[in-house]
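Given as structure tokens, the chain that follows is alone and in the form predicted alone.
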Amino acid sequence: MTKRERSLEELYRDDPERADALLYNRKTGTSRRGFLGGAGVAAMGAMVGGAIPFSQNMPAGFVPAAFAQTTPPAAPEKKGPQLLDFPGKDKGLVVLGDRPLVAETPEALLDDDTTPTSKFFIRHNGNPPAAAAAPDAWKLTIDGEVNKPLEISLGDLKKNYKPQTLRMVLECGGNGRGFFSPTARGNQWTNGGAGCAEWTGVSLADVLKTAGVKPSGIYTANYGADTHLSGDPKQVTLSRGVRIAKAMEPQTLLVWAMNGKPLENVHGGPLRLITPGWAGSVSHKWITKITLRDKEHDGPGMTGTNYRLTINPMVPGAKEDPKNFRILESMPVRSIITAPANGTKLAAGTRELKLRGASWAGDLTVKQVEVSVDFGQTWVRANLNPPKNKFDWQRWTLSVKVPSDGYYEVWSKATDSNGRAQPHVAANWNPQGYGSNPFHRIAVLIG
């Protein structure tokens, strides 16, 4: 029996260092750091389907976007992405897990100014409750460090408080996790654990003011109606919270409508929290109780390495030191290319790429978005739209000239209002894979 040598495409997926060793020109003495040799350029061009006009700028050790795995399979035994089959949901969503249900939205499906509910990602932590038969009868309790504990129905929330509608980004705390190497624990999100919907509800601050938060009330603790995957009714699925300052921001809402329609059960209906700019796990679905605490909340999802980033860098894969972690709060800056889609083929003779995308930056705003089509040698600033309201994403557009037919990689990089930009690769590795926000890359073939 003979041993089959893996193709270069397989090697770039599984062992980029070996692929480099085969492709890079050893005669120059600059393998791993030098440029592709002539034979290597031809070999890679054959794999990606065309000439590579800016091949001299390609960094060593990088996997071309044409065969980088950007939509990971739901399980190791699956050969490709598993697409979602769920009532009312777009068939293009990719399932990352089925117990609990987790599905992300490919970047090209996020091309709307307002993300349609059908295209919005799904992230469950436990077993969702049955859809409420009488939504307005749903009860929310506010207790703990308050002067007047209260229980209020959804119907009374609608009648007694002023509603508002805001378009705001909701993003999973693990968005981008799939870009870490070595692999971090959890669902291997790419960029699709985010969406920007129109949320209708009332300010949580107004309800907390009715209850009268005591000076000792410094942290919230959220509880929902979903049940633990084990089936044990005594186990809490998830209970996270935020500092009181974040809870009192006017954009932190108790919402009952999404994109002008009653909030669907799959997205936490009939009532959920939206805590914009922070990890989606603090935007609790099926919310039933908010307890004010006199200390940092320590419920499930608040301790150990759960929803925490390293303070000082750690060796990837090494044993973690619990003292070296802080709570994940504001999400990092991110930009995505929403058109064209990765893998788009354009007609021969096309000399202009018309690009669209989105960008956001947690609690901050986006200062600029830049695009490169020559592997990062030069960058062009995109036209960046202002947000509709605070925590809205910022759409961007750009037309870029290209010199010839061939294979192009389009990279997008956003910089936030504090001057912090997306890195080339996922940085600050941590066991649970939070904070990963490298450039977005797509492949385009002309001719």
Ligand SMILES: Nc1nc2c(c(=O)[nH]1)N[C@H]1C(S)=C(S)[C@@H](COP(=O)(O)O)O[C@H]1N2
Second form
Amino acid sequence: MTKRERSLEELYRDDPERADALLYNRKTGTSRRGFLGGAGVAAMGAMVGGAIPFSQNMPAGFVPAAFAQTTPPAAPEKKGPQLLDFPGKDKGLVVLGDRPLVAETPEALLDDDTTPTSKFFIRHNGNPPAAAAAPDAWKLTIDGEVNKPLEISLGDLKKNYKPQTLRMVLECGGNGRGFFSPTARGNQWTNGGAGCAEWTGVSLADVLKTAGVKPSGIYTANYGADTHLSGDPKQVTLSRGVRIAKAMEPQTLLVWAMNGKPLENVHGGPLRLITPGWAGSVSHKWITKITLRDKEHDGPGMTGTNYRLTINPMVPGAKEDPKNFRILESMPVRSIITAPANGTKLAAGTRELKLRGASWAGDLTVKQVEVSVDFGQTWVRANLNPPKNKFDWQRWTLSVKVPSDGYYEVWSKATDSNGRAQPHVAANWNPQGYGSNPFHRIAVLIG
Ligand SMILES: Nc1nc2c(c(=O)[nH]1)N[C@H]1C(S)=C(S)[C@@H](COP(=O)(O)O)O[C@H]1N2
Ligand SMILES: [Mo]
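Now show the form predicted together with the ligand, given that the preceding structure was the form predicted alone.
In what comes next, the whole complex appears, and the chain from above leads the way.
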């Protein structure tokens, strides 16, 4: 790669519109409207490492997946992603923050039907408590708008209620945030703030029935044993809740086991809530208390622009109108390509790509997943598995033909059961970057 091409690549990262204009103007010397051609294609090909068979479909201002910034380094001074070093965790997880610890799972590590605990993402907001010495003695309190406040041990939860095991997606509310332009505040997740594990526990609804929720109990408030980063014991790290209807869904579980093993401390063990389909922050870890409230909860994480989407689109950076926000509840539809990995090089002469992936859609199911290898001109429908149970993800597979050696991008796009598809780029910008679910794109080089 020549010096000039390298700096063009840098320009692409910083200012794709200008980089694109440069490439295009080399041929036409005029406006950059239309398609990339001639010298522009050659320069782009040199950057991505091969001829681009479908270059005529590349739109202006397009940043190739080969050097789109998909895993931003946590520390700007470090080149490339910072990898996680944590007992029991895969070394391929990418650290987005170390105080509190936040780590995501690159898409290619989400290739298992059930995400192994070793590959499951981590999102702490405060300091986790010490691992419980006697898990079954862990106590959960239910109080507030109930007839009979209760305190129950984990041991009694296991004994007195009917356990069930469900495979369900847990996804951080900020998943996809890193795709927003301009940058939104918070951890710059790509698609890896999600995983799908087997969770064992009891329905929260069954326990709430014992306590007898009064008609005035319309919202929950969750509290856990982690402490505030400041060290101030009076400050609460995170306290979110949900409308009573979601709390009462049979799949909203008090969980003590993950993938058949006692729930690890890092994932909220010995006891956590899993509120599937909704932003991960309502799946409280190290849970100690659920208070029933007679109004929407207002704990840390519930107010301002926290876990909120805009009602009408806003101009990035404009003054925030509190009336224009609503709480993020169900997560939007998403698909990922889990094989091959982004940047895979295949032998010359390869004419078929064997693809695998996953897709999910919050409270909904996925109706279809489509794949394009020609920058979106044509789409092919993937084979899509049904979910094993409600809130499970749906794995997909597809074999696609390619006409020649060169640089390809594989794009995946899922559509939910209400007919909503993933957008081309992150849409509906909001200050804290929720709801970003653009197509997943990977680069593949043949020859
Ligand atoms: N007590 C407590 N629960 C919590 C959090 C937390 O910081 N403290 N983080 C939440 C967020 S934002 C997410 S995305 C999930 C992450 O769960 P995991 O670390 O097991 O992947 O836990 C949620 N539950
Ligand atoms: Mo999260």
